[in-house]
Structure formats: structure tokens, C-alpha cells
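We begin with a single chain expressed as C-alpha cells, specifically the form predicted on its own.
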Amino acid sequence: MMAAFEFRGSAFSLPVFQVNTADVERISQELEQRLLESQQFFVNAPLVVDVAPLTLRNADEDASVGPLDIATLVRLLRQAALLPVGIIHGTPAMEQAAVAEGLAVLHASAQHGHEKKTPVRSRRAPRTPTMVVGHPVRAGQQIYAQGGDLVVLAAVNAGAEVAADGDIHIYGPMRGKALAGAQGDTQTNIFCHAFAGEMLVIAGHYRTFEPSHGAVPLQAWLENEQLMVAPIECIS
């Protein structure tokens, strides 16, 4: 008889909600605006709450407002239809408060962006062969290239999602979401032959886009922990 349940290993790309201030009121005000700009992409989305900017810097610029109120922050996120599932880089007190609110305590498998880094590519284990997808990725479909790069030779339609631990190359029209560096590799890139998409994500850093009738060749990468995009002039 088949077992009633199993514990299985898996790999998911979760958005990271990085907390840069202990001022929850300020977070609330900016969150409302960000959610309007993101076109509801994050509604009911699981989030990892990263508090490293508060725990790693020497002096808190918002010390006047006191320490971060984890319980209030979690309630704020849930009221915004977001689903915080874990906390990372917290102090013992923060972790205890997060557990009391039903969150898991997570531990980073790689160095955090606020710490001194060795370039990721020099530490990277050998990749698996590149995954090549030759058919259109339709709305509601998800493609994930675990351990390597992803090449899509056809269209990625609106509502579809493609992800890879390495780089992503899309040679058909790109109208959905693309997530490179799904396991935290900040040196990955996204290349699109004809981009008119919804969202780009690299190692947890995201950028959303308004619907567009035109499509342009585009490259995305991380620079100083910011997701940068630029047209590719010489693509053919």
C-alpha cells in the first residue's frame, strides 16, 4: 500500500522581502504603493523576510523608532495578501518572535549581499547540461532548469513562468515571467530576443513591467544589488 505521505526534497524560487528599516509605518506606506505598481503579482505569494540590513549594519538609522516589531510586520504583510513563510538573517529575538507568528527560521546557503563576497562563478559547482525548450510556454505553465542554464526557442506567453539556477536565454517573444539565479547566484543574466514581459527576477531581486504592445531585445543583470536592464543593440 502506498504511504499516506512523503517528505521530498525540492527547489522553489521564493521572493525575498528585504527589510531595510525598523519603521513599520514607513514600510506600510511604501508597500501599498509597491503593490499597486506590481499589478497584484505578489498576491498570495509566499515570501522570505530578510532582516539582514537591520542586523548587519553597525548603526540603525531608524534607532529612534526602536527595534523591528516582527509581529506587527507579519500582520502587515498578511493584511496585504502576502504570505510570509520564513525569516532569514534574524537575531535570536527576531527568530523567536517570527516562530511565534508561525514563520520558519531559514538559513542562507550562500554569503549574503551585505558581506564580503568571493565571485560566485569561481565557487560554482559544475552545472548540469543546458535545458533547451523548443515549444511555446503557455499561460499557467512553469519551466525550471535545475542546476543549469535555460534556453527557450519559442514564445513565453503572458501568465507563464520560466526559471533557472543559471542564465536564461529566450529567443521567442517573451511576455511572461523569467527568474534566473533561482538558488541565489547573483552573477546570472537574462537575455530576451523580444521582451514585452511581466516580470524579471535575478537571485530574488525583481522588476515588474507595464503591459507593452512592442517588444525589444533586452538583457538583465544585477549591479550593486539592483536589477538592471538594457537593450541589446547587436542581437539578431
Contents of the next structure:
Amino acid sequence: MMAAFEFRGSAFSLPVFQVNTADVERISQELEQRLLESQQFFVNAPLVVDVAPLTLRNADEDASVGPLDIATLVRLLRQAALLPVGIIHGTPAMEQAAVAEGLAVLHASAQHGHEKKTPVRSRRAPRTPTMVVGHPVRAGQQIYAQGGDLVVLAAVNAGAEVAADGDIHIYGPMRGKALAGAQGDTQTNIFCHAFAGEMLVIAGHYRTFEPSHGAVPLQAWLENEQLMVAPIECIS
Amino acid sequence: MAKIIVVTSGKGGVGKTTTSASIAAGLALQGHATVVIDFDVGLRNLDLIMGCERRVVYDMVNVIQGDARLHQALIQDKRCDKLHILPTSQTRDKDALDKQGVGQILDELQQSFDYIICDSPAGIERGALMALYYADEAVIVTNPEVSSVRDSDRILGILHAKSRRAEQGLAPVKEHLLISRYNPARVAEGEMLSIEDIQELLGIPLLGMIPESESVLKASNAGTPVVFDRESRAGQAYADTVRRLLGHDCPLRFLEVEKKSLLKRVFGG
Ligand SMILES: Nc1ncnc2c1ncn2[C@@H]1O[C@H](COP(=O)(O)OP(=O)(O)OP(=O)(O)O)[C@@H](O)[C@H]1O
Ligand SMILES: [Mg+2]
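Requested next: the structure of the form predicted together with its partner chain (the form predicted on its own having been shown above).
Entire complex below, previous chain first.
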């Protein structure tokens, strides 16, 4: 049986709310203005509050305003339907105030070290590599690309069957049977460079074809549980 | 090392045994030590077509089971001393063949022959698998009709997956297409698939085309491989096929509709 939960290491890229002034009044006004303009793009987006401009600089440059009131800032952000989840580059006092408001304390070293070690690409969701078949698939043969897409660079002959959990692309003559979305993914497609096939299936919805003379470039997809086909037309 | 060539088709009655006999005889006539093996256990057609059925004492199954030595079972052809036949049993079935036994026989034959031709039974079961397992090359005999092409496609898939070369990850079995019982008149009428149709469907190189010819039946009734009949189209087409197999360039013949001469029409034949 599967464990009820698990802890896993992970990396997320979060938007940063960089605070350039300790003047909460000004922040409030500008925030209102910006949110009007930006059509609430950041609504419910988790944010990290970065106070580096206030703490890493000479502290008494803006002495008239005094230190940033973290508690007020956090409430202000929440009022604007933003979701502050952490603070970075804060003084110990700021961090303490942030924790009191339910924020996490993030560390610059961890952030920067992480940037260096992990290439941006690895943040993409894991995916199964495409299966590429370079020889003809003949009568009686079956090919199945589990968990991913299938590309066939040769013929799929009458009586042969190719299947994939993802999309299927066939570049040789297609005379057999193709099943995309074999595990039920209705968003999958089939593309045939030269279609003269027997049957197409997407997520269990199928369509059979009469023997034809001559092959056409064809694509197939699902629409309202109906298997649709159309010639492939290139837009130039 | 001898080259092992399987003659196979999936479908029955398309001309495998006729082809095995004529290719083996043709290679021997060109001076190559050749043995042709009948893998059709239980039916035993090859020795009839080769005209040596009366000389069969021991067969391949006897050798596999240790009841006879290989040289006792081999029959030398009376017309061509480079040609030998390894007949099969008529009383056993195809379960009498196993990979190890067949492998040992082939190993021994490799010592003394240049070419080993394996006449496969029809179907895709044990007998056919045994015939193709050790092949270096395959001659796929196909008649110009849809069901024969489909079965050839099936057997090509099996060659690709189940031969020794496939299993051991060696260079794939070299595939040759031989279109047999081709009738240009019926192709012209649209009643039969054309050479181009078949080649496009199967996607393997063409080794030859053997026209439909009455001389084939006559030759097999006489126990003479048709390649010995220099007069007949089928015999000449098999001779061409053998030349191509040996790597010679040789244009396809007999593609046109045969016009019978007035005299032939008067006397028939
Ligand atoms: N080119 C040809 N023209 C006319 N008849 C032919 C030709 N080739 C083969 N035949 C005939 O077809 C029949 C089957 O031939 P053959 O026995 O060689 O086929 P096969 O594939 O070995 O059959 P099986 O699958 O039973 O082993 C025979 O009667 C033979 O004479
Ligand atoms: Mg036969």
C-alpha cells in the first residue's frame, strides 16, 4: 500500500515582490494603481517579499520613514488578493515579524546556490522520451509507446498495430491501425503523412476506414467524444 | 562459411518448394556446392520435385535423433554433382525439429557447402520458425495477390523479431522479394497486383519474377527442377534469379503479355 504522504525535495520558481521603500503608505497607493492596470495578474499567486533594497543598502538613507513595518505590508498584500509566502534578505527583526504573520524565512545563499546548480530545464515536469521506430511495422506486429509519444519513420502495414499513451506520428505509409491515448488521454492526436489505414483510435473512440486508393496526409483528434479526421494542411 | 538462405512465404502453395529446388540447382549449375534441406516435416515434397524420392533412406529427423549420420542422409543429385538434398521425414511431425538439433546439422553442413537452401513449410509455426531461425538471407516468395502479400509481410516481421540474427543483435537477415506465378495478362486486366504494387507494400528489394508457366507443373511431375528447362520462361527466370543472387546485374524479363504463335495456338501448349 502507498504511504499516506511523502516529503520530496523540489524547486519552484516564485514571483518576487521587491520592496524599494519602507513607506507603506506609498506602497499601498502604487499597489492599488498597478493592480488596476495589470488586471490582477498576480491574484492568488504565491509571492516572496524581498527587502534587499532596504537592508543591504546603507540603512539610514531613508531614516525619516523608519524601519519597514512587515506586519502592515503583509496585511496590505493579502488585502490586494496576493499571497505572500516568505521573506528574503530581511533583518532579524523583520524575519521575526514575518514569521509572526505566517511567512517562511528564505535564505539568499540557498537561493543563489540553487540557481547555479540546477539548469532551468530540469524544472520542467518529468516526461517519457518519445519512442522512435525506424523499421517497417508489419502484419501481426504491435508497437506500444508506454507513457509517451510514438514516432514511426517507416511504413505501418495492413494488419500491424501501433499504440501510444501520447500522440502518434507516422511518416511512412500508414496502412494499419493506430491507437493514441491508449490509457485514456482524450487530448492526444494522430498524424499520418500518408494515410490509407484500417482504423484510428483515440482514448477508446474509434473509426474504421474503407480500403482506399492513394494515401492522404491526415490528422485525427477527439471532439465531444467523436473521433474527427481532417487532411493536414500546412499554413505558410 | 556457407550462406544459409531460407525460402519462405507464410502462405501455402505459392511456390516455395519449386523455388528452393530451382535456386539450389541453379547455384550448383554455377559451380557452387549447394545443399537444399526440406523443413516441411510430414509432407515431404522436395524429394519429389528433385526426382529422388526413391533414394531416401535416412532423413533429417533421423540425424537429429542420432539414428543416422548426416552423410548417410544426404543425397547427391544425379544431374549435377555439386547439388545435394537433405530430405525430411514423412512419418514425424514438426515437433521433431528443435533449434539445437537443426543448429548442429547446419554447423556440419557449413564445412562442406557454399550454400544451404532451407525450404520452409507454410505457416508461421514451429516448422517455419526452425527453417528461418539460422538464416543469413531470406527469399520471400509472394504471389501477386493480396493475401499472399499480407502473409509475406507477416513472415518478414517474424524474421525481424525471431531469427537468430535478430535475437543476437547481429546484422539483420538480408531480405529478397521473389514474385512467383506472375501473369502479365492478368496484371494488365487488373486482376492481379503488379510488381510495383507488391514492392511498395512490402518495401524490400526485388530478386526476381517467375511467370506463371505450365512448364513448372510438367517439370515437377518429371522430378526435374524447372531451372534445368532452358526453353521455358519459368526456367530462364529462375536462372536469372540465381544470377542476381550471386550479385550479377540482370534485367527483368517476361514482363510483357506472352503472344502465342499461330502454330502454338493450332497445336496447343
Ligand atoms: N511459376 C509457376 N507457374 C505455374 N505453376 C507454379 C509455379 N510455381 C509453382 N507452381 C505450382 O504451384 C503449386 C505449389 O507449388 P510449391 O509446392 O512449390 O509451393 P509451396 O509454397 O512449396 O507449397 P507448400 O506451402 O504446400 O509447401 C505446384 O502445383 C506448382 O507446380
Ligand atoms: Mg513446399
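Note that the structure is a prediction, hence the values are computed from the model and not measured. In this text, rigid core is short for the largest set of C-alphas that superpose within 1.5 Å between two forms. Positions refer to the first chain, counted from 1.
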Rigid core superposition, residue 207 Cα moves 2 angstroms or more between these two forms: no
